[in-house]
Every structure is written in structure tokens, then in C-alpha cells.
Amino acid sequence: MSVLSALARLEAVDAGRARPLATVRHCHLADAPLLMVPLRLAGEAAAPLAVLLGTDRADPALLVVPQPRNRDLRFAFAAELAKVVLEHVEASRGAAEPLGPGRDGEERVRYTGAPQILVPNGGGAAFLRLLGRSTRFRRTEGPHAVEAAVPALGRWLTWFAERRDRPGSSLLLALTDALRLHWATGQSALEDANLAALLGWIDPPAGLDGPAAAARAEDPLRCPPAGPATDPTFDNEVLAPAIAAWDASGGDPRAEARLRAALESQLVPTWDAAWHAVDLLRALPPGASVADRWERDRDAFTLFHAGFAEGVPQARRDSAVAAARRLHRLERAQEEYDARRAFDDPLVMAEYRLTGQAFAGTVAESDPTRLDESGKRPKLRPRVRIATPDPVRLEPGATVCSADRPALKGRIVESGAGDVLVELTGGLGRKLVPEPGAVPAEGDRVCFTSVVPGSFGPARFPESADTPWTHGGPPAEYVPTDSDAAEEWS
């Protein structure tokens, strides 16, 4: 925990309800998200029970399984489920947009839109990964078959999944962990994965404070868990003598009524929590990078679907060669999103100027045209002196960019208490007299950091083919088998 979390957090306490850490939106909310609300059945690891799911916050659709260690039952459920998903993701992708040529002299299309699935917490995501895991190769033909839907279902959840990783991706967004990156409340991060009392703090119900109404949320009677698990008193109490009814009457309509007004009643409150969540996000305006992270999911999701009728489902290990990739991707993401972060929002800067990363200040000396010519030619080097109260721990020679613009880059030439010269070494035009503008004048605000996007710079790895033998040797061509359809649904 940073000290400026932990700040916002003893003021939360302090004022009985949270405190924001962030003054734009930096995640993505797409016009018509797919939300689903998932349960499972207790004590079974990927046994689906039940999903509220829908676009339409006034008209969800329920899917039930009223048996669910009957396997076809669940495969039938995993088909009814696959139609909305699949429906979804055609329905989002809108138009293909040509962007020109790409590295390899190919023309490339991007479609304008994509498919975006919201759970209400981490639990609801993870269960979406093992429903993947599950379904995507289960084989459409001989003996135990199922719908050609199910194993698509299961290749696209794990997808979702897997772009999860990637920070920044606003495919599959989880609500609480969307809210805690917003907000700070006065309660544990443990207490924050549970969406009622997460909201509890943020918009408290009239009369309440935060951490009533954090309390009242805790009550499964008032309202039930978010899922995938269940209440263990509604488990024993409702649940189980509403699938041993069923079980009883041979499939008789009327229980299975009975069971799905039963699993509505634990899923409706979580449904509408997580509309109100979705709302206090969209109050937010949207950070200026987001629109960037949106359209590399856009592109990530443009190239999957391309080849996904010609591909074959994900392996359930990468190879070495592609582990490495990954990895390095995911850490390249995540200093970006860090920065980027950082630049849209003062708040999230703060944390850097605490630390020492950053330091804002107002310019008390401006020598815009200053040439430096140690050198055969002469080169534009503009000096500005920084008055900050900030805490400066970075050494002279440090990089440093404009947080306002980042492509406006320097160096530390020496710094003191209360006083930083900066000499700007990028973004000042070609010329030997800088663009009207680049240099910050006597009197302006400025805020100067090391955050520098770009700087976790690329990594050359070898071919699968010419992967050494400390690391398995070149790996043999990936083919789906039975063994891999393996995975237990408990």
C-alpha cells in the first residue's frame, strides 16, 4: 500500500465514507457491456449453477442448471450460455476499419468495436477462466458430444481471461477491482471484493455511513454473496431442497420454477449493485489514454476473431519460447499503464512526487534558446529552473518528461532543496529555435518524472524452432488431444 492510499484510506475511516484516488476514469465502459453474474455450486470448483446475464440492465436473461452434477444438464447450460456470449461478441464487433499497411507491407483492419464482459468481482472472473478451461475441447462428435456452441464458448472465455492479464484490458472487467482503483475505503482489502459493502462506502444509502453500510451488506439476508459461491444457509436451508425436489418430481416444471426464483432471489440484488457500480464509474470522465488501451484490445480481439474458425483451441501450457514473450508483453503493459496512468491523473502523479519519481513546481528561470555547442554542430538545449516543495531523490543525469506532455524530454543537470535545473533534450521541433510553446516560461506550472513510457524497451528471443535444449528443446507442433480435454469440472 502507497502512502497516499493509506492517507485516503485513514481519511475514509475519518469520514465515514471513501475517499477517491483517482479524478478520471482509467478504464474503458462500453456503450452495451455484456454483464454476467455467475454462481456455482458450492464445493465444486467449475460446476456451474446459475447466470444472470444480459445488456439490458431491465431485462436479464436467468440460466439455471437445475442438477449440476448431471453433466449433460451442464452442457446444455454451457450451449445456452455460448448463444448469448457468441451473439454478444458478433453484435459488438461493428465495421472493420482499414489502418493501412503494417510492418510487413500488409494491409490491416481493425473492427471499430468489441466485445466487453463485466463480473462483479475477481471470483466471477476466475470462474469464467476454469468455464473455458472446461468446455474448450470438448468434442462435437462421437461419444459424450455437445453443441458446436460449447467448445467455442470455451475458447472465447479463456481468451477473455487470458486478455485479463494484460493491465490496462478492459475486456473482462471485474466491478470491484474497477471501483478500488477509483476509490479508497476504510475497510480491508479482503472486505473491498465484496461489492455491497465496497458500495456501501462509496455511495452509502441516505441515512447511512460507510461503514454501516458496509455492515448491512455483510448480512446474506439483505444481501447475498456477489457469487460464484453461495450463502451456506441458503445453500443447506433453499438450494438443496430445491434440487432434491427436483431430482424427486422427474423434472416437473413446477420445481424447476420453484429452484430458479430461488437462485433469482441470491442474484438480482448482485445484478442491480452492479449496474449502480457501472453508473458511478460512468460518472467519471474517461482518462486521455484510454481510448488507446481500448483500441489494442480492439486489435488484440480483431486478430482472434480473424483466425479463429482456421485455429485450434489454446494450448493448456505455453511453450518456453512463448511463456518468455508473454511475460515480457505483460511487463512492457504494465510500465506503460503505470505512466500513462500517472499522466492523466494528478492524483495518481501524487504517488510519484511522494516517492521521489516526479516533483511539480512553477518555472522560475526559462533560457528557451540556449545552444549547447560542445559538440561539431551546434543543438537546441533549453535550461528551465524549477521552484518545488516537492522531494527530489533523483540524481543529475536522470531522464525526466513533461507530465503534461510527455513527448517533451530531459535531464537533470543538478538539483537542491526547493530548486531543480532541468535541461530539455526532446519535443522541442527539429530547428535550431524551439516550436512556439515547447519551453515552459517563467511562471508556469510544470510537473517533470522519471515515469518514462517506453523505457522497459523491447527483448529479441529466439524461434520455437531454436529453443535450447536448458529449456526443452524446439517443442513438437501443438495438437489438441483427449488428454487435454482432461479438465475436471470439479
Contents of the next structure:
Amino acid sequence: MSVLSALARLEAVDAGRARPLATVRHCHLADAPLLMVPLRLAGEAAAPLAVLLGTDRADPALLVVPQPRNRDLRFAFAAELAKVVLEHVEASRGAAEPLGPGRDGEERVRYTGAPQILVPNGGGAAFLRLLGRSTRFRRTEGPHAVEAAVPALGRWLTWFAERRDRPGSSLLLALTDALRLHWATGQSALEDANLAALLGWIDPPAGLDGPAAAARAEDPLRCPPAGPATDPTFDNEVLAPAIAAWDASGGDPRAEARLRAALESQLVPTWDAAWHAVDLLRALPPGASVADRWERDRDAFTLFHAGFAEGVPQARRDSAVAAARRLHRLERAQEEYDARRAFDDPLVMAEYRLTGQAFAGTVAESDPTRLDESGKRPKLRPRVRIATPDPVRLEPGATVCSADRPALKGRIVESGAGDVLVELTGGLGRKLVPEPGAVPAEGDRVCFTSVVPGSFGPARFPESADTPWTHGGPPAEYVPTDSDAAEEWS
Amino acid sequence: MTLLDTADPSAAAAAVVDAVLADLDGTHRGVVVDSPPGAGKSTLVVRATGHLAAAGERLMIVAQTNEQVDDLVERIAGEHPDLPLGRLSAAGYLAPDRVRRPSVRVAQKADDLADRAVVIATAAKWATLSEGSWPWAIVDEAYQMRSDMLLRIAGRFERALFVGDPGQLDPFSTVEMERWAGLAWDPTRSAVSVLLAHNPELPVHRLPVSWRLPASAAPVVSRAFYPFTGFRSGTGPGDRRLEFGEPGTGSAHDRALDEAARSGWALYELPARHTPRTDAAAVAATAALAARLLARGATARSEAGARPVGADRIAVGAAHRDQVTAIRAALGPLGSQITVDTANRLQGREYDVTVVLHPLSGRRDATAFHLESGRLCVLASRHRHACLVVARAGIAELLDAHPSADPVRLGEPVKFPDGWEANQSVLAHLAEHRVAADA
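Having seen the form predicted alone, could you give me the form predicted in complex with its partner chain?
Now the full complex is given, and it begins with the chain already shown.
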């Protein structure tokens, strides 16, 4: 925990209300996201019990597995769920905007929209991942055949879950994570994972303060758990008898209606809370780089959508080369996300200013036309001296960039008490005279930071068929079998 | 252990080196050598280079940082002045003087070094090559290298010698890595760990003697960080002595310095308190101890003779970069003479005396980062004579409040030593050398 977020938490305790950690929204919110509140049967790894879902808050759809231990019913449920999810995918993609030919000369396109799924908490996202894994290897013919939509659902859910690992992606958002990115409460991280308690701190109901609202949220009768785990008392006293009655009735619609009503009572409070969270997030203005990150999400969506018919491989485990490539991509995305978030938001940048990785101040001296003539050819190397009250902890030689204009790059020449001399090295134009306005003038307010995006470029990896002996050599070729879908826990 | 203890340390170490060289002549695809701090790892790399080059093999050498590469170039060129060396570098690299030798050619493209018997570069530079193959590679500091980096460079060599210190800092990643937990090729694990998981038949040797650590430190470090693969010091008790030109004034700083000179260790303890990372009092004490050590004109007496402990023989270590910057600032003009750095950057370096800001000092919690045994191991094993540790009181209680609670995952090798236990072990030893700060 950084000093600033620790302070925000202390202030939240003191005020009895959450404190903002951000001035802008750092995640994308689609116009019509698909909200899903999934429930799982207690004691099972991935047995769906129910899900309340939809894009319209006034009209959620409730899907239920009346006997979750019956695998046929589970996959019938998956087929129903698949219809809603696949419909959402198609409805959100929008038009294909042309991007012009790529390097290989082929025309490239990008959909103007992408599907977004919201779940109440991280547990919900993890459950969707498992549900995807348990459905995507199912066969549509032969023994235990399922509807064609079931493996398609599995592939989409797997794609959503894998995309969620990428820092800054908004395709599958857990609302508690999104809220915690923007507000600090006076409770622990574990307690923050409870959506109702978190909302209680951020926007308590009239007459209550944060701690009181959070305490109220812990009463499972008033605020049933947001899933995927259910309240044990509900399991014992309501759910188990209702399932037993449905079993005994041989599938009587009235017994099923009673089961649905019981599950709906558990889901609706979370449904309302989740939309409340969406409203709170929507009230924040989006950060400047949010659209860029959503564009990357749309790129990924376009790519996966285009390759869906022929089948993009989604192995259960990454091969050596795939794992290394993926790690490299994620690390680059993380660096980009950290830096861009700080550029967008002075409150995030303040954390770096406190740790000395960034400083803000006014330009005291500016030499915009300074040339470095030590090399063969003269180079434009303007220098600016910045007066700053920040505790700068950057060594001479450190690379920095401007938070307002990240293309403006420089190097620390000297840093003493209260002022820093920066030599600008990039973002000045191509000539020996800087573009007008490129170099900050005396009196300008500037912020420089060593947190820069893209400090390392894309890396070269061997092909999977060339996996070296140190990593076990090339992997065996994949041959699909009927046991693909088997799991230790299924 | 009895044989180890009684045998002549030089003979014991030489026997291991001979066995390694013999394995290089064998048929193994790879050979691994574990080396505790200061056990002659670089010497082994230089010898193996000479051995392989004498057999007429073209050889590539991989190190992790430019600093390490330059060190190796200097040592190999010094030992084997007739061996044509190539230093492959990135654009913008300025060769320091110690690398500019007649037998060394610096180039940015591998093609320009095709005639060189030995080519040395960082792993990152080797990873940019897409072709070319060497019959042999020596990978230095292989435990510091992440296995995804090994994956990128392994196509460049047929057989390899991996040398490194298993007790030092493990490689890390800034992103969530649970996805690969338990996979034999987990890209975030160290290169050696992945190599051995896929090639369990490879011979693993262990250098048994630390020439750097004094007799006062080797058992402490060995017990805490190498619990199952112990090592000993090359020198006996009393072989290394630290003497001050100026007697102490009785201040707490001086008493800590005297304790360190007498016993090889000192714990300078500040009153318990929760502080931010750049704890002003701890930073000031760390800087003051280093400055006072210099001011008192210490002389280090060892098997290499007597020499004054100048600013270049003192290092100050800390866990975080902001702490390093703060200490450097507190040292004032001395900050540019005394080495002040993070554990990551102190790896592989050696000094007479070190002053260490304890990673857990003043903390409210003990995260995996701070509990990582490698961090403390690096900080506590850089010295030839003495190590002074600065800490807030209460670390033992903090550790007791934060037992390791990492989930155990199937297929993931259990990590030894356990960071929590190693911290307790070092702390228990330091408690015997405690000097309380003046109130």
C-alpha cells in the first residue's frame, strides 16, 4: 500500500466514508454492458446454480439449474446462457471500420464496439473462467453430446477470462475491482471484496455512514452474498429443501417456480447493487487513455471474432513458448497501463511524486535552442530548470518524460534541493530548432516522471516447434480426444 | 560435514573445479554449478573459458548485466591475453577503459565477431540474435535469469555450463503469474530451475568454500540461506581482522563499529516504530555509521595483507531504490564515493565492510517481497570483514505476526530456504551483537 492510499484509508475511517483515489475513470464502460450475477452450488468447483443477467437493469433474465448435480441439466443451462452471451457478442460488435492494408497487404478492420461483461466481484470472474473451461471442450456429437452453443460459450468465456489478465483491459470487469481502483474505504482489502459493503462506504444509504452501511451489508438476510458462493444458512434452510422437493416432484413446474423464486430473492439485491456501482463509475469522466485501451480490447475482439469459425486454439495449459510470449505481452501492457494511468490522473501521479519517481513544478529557466555539439553532428538538446517542492529521488542520467505530453522525453542532468535540471532529448521535432511550443517556457507548470510507457520493445521468441532442449524440446502435437473435457473435479 | 571441515579448503575447492572441467569433456548437454557467495564463481568461469577454448571450441558467454559482462571481459582478457575476445553490445554502449584491450573487439553485430573464439554479451543482447550457433555457452548468474530469457537464447548454443548462486534473489515479474504455477516451464522461474526440471540427469556441482565471507559470517549465512547445501569459509577465525586508527568515543555508533570489528556483525537497533519506507532516523543512522567508519580510519588485515578500508571498500545496501537515494543524499559528498545500492544491484559484488538497512525495519507488514530470503542473503553476504545492520526494534514480533501463508500449489517445487525462517535465523544471530541507539 502506498503512502497516499494509506492516508486515504485513514481519512476514510475518520470521515466514515470512502475517499477518492482517482479523479477520472480508468476503465471503459460500454453503453450496454452485459451484467451477470452467477451463483455456484456450494461444495462443487464449477457447478452453476443460477445466473441473473442482462443488459437492461429493469429486465434481467434468470437462468436456473434446478438440480445442479445433474450434468445434463448443467449443460442445458449452459446452452441457455450461451444464447444470451452469444447474442450480446453479436449485438455489441457494431460496424467494421476499415484500417487500411496491413504489412502483409491485407485489408484490416476493427469493430467499432466490443462486448463487455460485468460481474459483481473477482469470484464471479473466476467462476466464469471455470465455466468456460468446463464447457469449451464438450463434443456436439457422440456420447454426452451438447448443443453447439455450449462449446462456443466456453470459448468465449475463456477468451473473456484470459483477456481479464491483461492489465488495463475492460472486457470482463469485476465491479469490486473497478470501484477499488477509484475509492479507498476504511476497511480491509478482504472486506472490500464484498460489493455491498464497498458500496456502503462509497455511497451509504440515507441516514447511515460507511461503517454502519458495511455492517448492514454483512447480514446475509438483508444483503445476500454477491456470489458465486451462496449463504450457508440459505443453502441449508431454503435451497436444499427446494431442490429436494423438485427432485421428489419429478420436475413439477410449480416446484421449479418455488426454486426460482428462492434464488431470485438471493440475486436481486446484488443485481441492484451492481447497477448502483455502474452508476457511480459512470459518473466519473473517463481518463484520456481509456479510449486507447478499449481500442486494444476491440482489436483483440476483432481478431478473436474473425478467427472464431476456424478455431483459435485455447489450450488448457500454455506451452513453454506460449507462456513466455504471454508473459512478455502482459508485462508490456502492465507498464503501459501504470504509466498512462498516472498521466491521466494527477491523483495517481501524486503517488509517484511522493515516492520521488515524478516531480511537478514551474519552469525557472528554459534554453530551448541549446545544441549539443560534442558529437559528429550537432543535436538539439534544450535544457529546462524546474523549481519543485517535491522530494525528487531521481539520479542524474535517469530517463523521464512529460506527463502532459509523454512524447516529450528527457534526461535528468542534476537534481538538488528544490530544483531539477532536465535535458530534453525527444519530442521536439526533426529540425535543429524546436517546434513552437515543444519546449516548456519559463513560468510553465510541468510534471516529469521516470514512469514511462514502452521502455522495452517487442521481443523475439522461437517458434513452438523450435522449443529448445532446456525447455523440454518441441511439444507433442495436439490430437483431440474424448477425454479432453475430463477434469479431476468434473 | 566432518570431511569438509577437516580437509584443506583449497584442496576441497580444487577438487570440485576439476570435476566440473572433467564434465565439460564428457557427453552431458549441460552442467550446473551452484556457487555460494564469494566461492570463486568468476574464477571458475574464467577457467572453464580457457579450458573450452584450449579444446578449440567456439564459445559464447551470457551474463545478465553490462557491468557483469565487462567484469568478465576484464578477467578473461587478463588471464588469457592471447584469446581473441568479442564483446557484443547494444548501440550506444561506451566501452569502459578496462574493456579496451588489444585482444578484445567490441561490435554491435555478431557477424563482425565471427572470427572470435569467445563472444560475450548480456542475455538481452543475445536474445536479439535470430541466427548463429555456438557449440558451447557459459551462462553466468544463471539463477538470476528468468527462464523465458533462457528460452529466447537457448537456440544459440548446443551445450552449456550454467553457473550461479541459488541463494540470491529470484527473478520476478510485475504481473499476475498464478496461471503458470506448477508448470515445468513456468516463464517466471529461474533458468536453472526450468533447465533441471526438464533435464534431471544433468550433473550439478557445488563449490564448497566461500573465499569472501570471513569465518564469522560463513556459518551464519550457510545456516540461514543454504540449510541443506552448506559451505565453509576459506579462512579461519582470527585470519581477518578490522582495526580502527581512531579509538571510539563511546557513542552508540562507535560501539556498533567496535562490535562489528570484534565479531564481524553488529545490529544497530533503533526504537520500535512503524515508519514510511524512507525512515528518516534509520536512513540517517545508516549514513552516519558508514561515514563514521570512514572517519575512524579502519585497516583490514587478512590473508591478502593489511590495507586501509577506503570509501571504495565500503558498501551500503537497502531493499528499495528510494531508500538508496535517501541514504545517498544523507551521506552528502561521501555519497558519490561509497557504493550505495539495492540488493539487486549489489549481487555479485564484494566489499570489506557493509552497512545494511534491514528490509523489514519499521514495517507494519512483511510482504513476500520483504521476506524473500535472497534479498537478505545478498545484503548479508557482500563483506570480507564485517557487516553492520541498521533496524528498528520489533522485527522478530513482526515476523511472528506474518508467518508465510503463500498457497501451496501442485507441481511447484518447494522453495528452500523459507524466507521467514531465514530471516528469523539471521535475526537470532544478530541479537547477540545488538547495540541500542542513543536515546
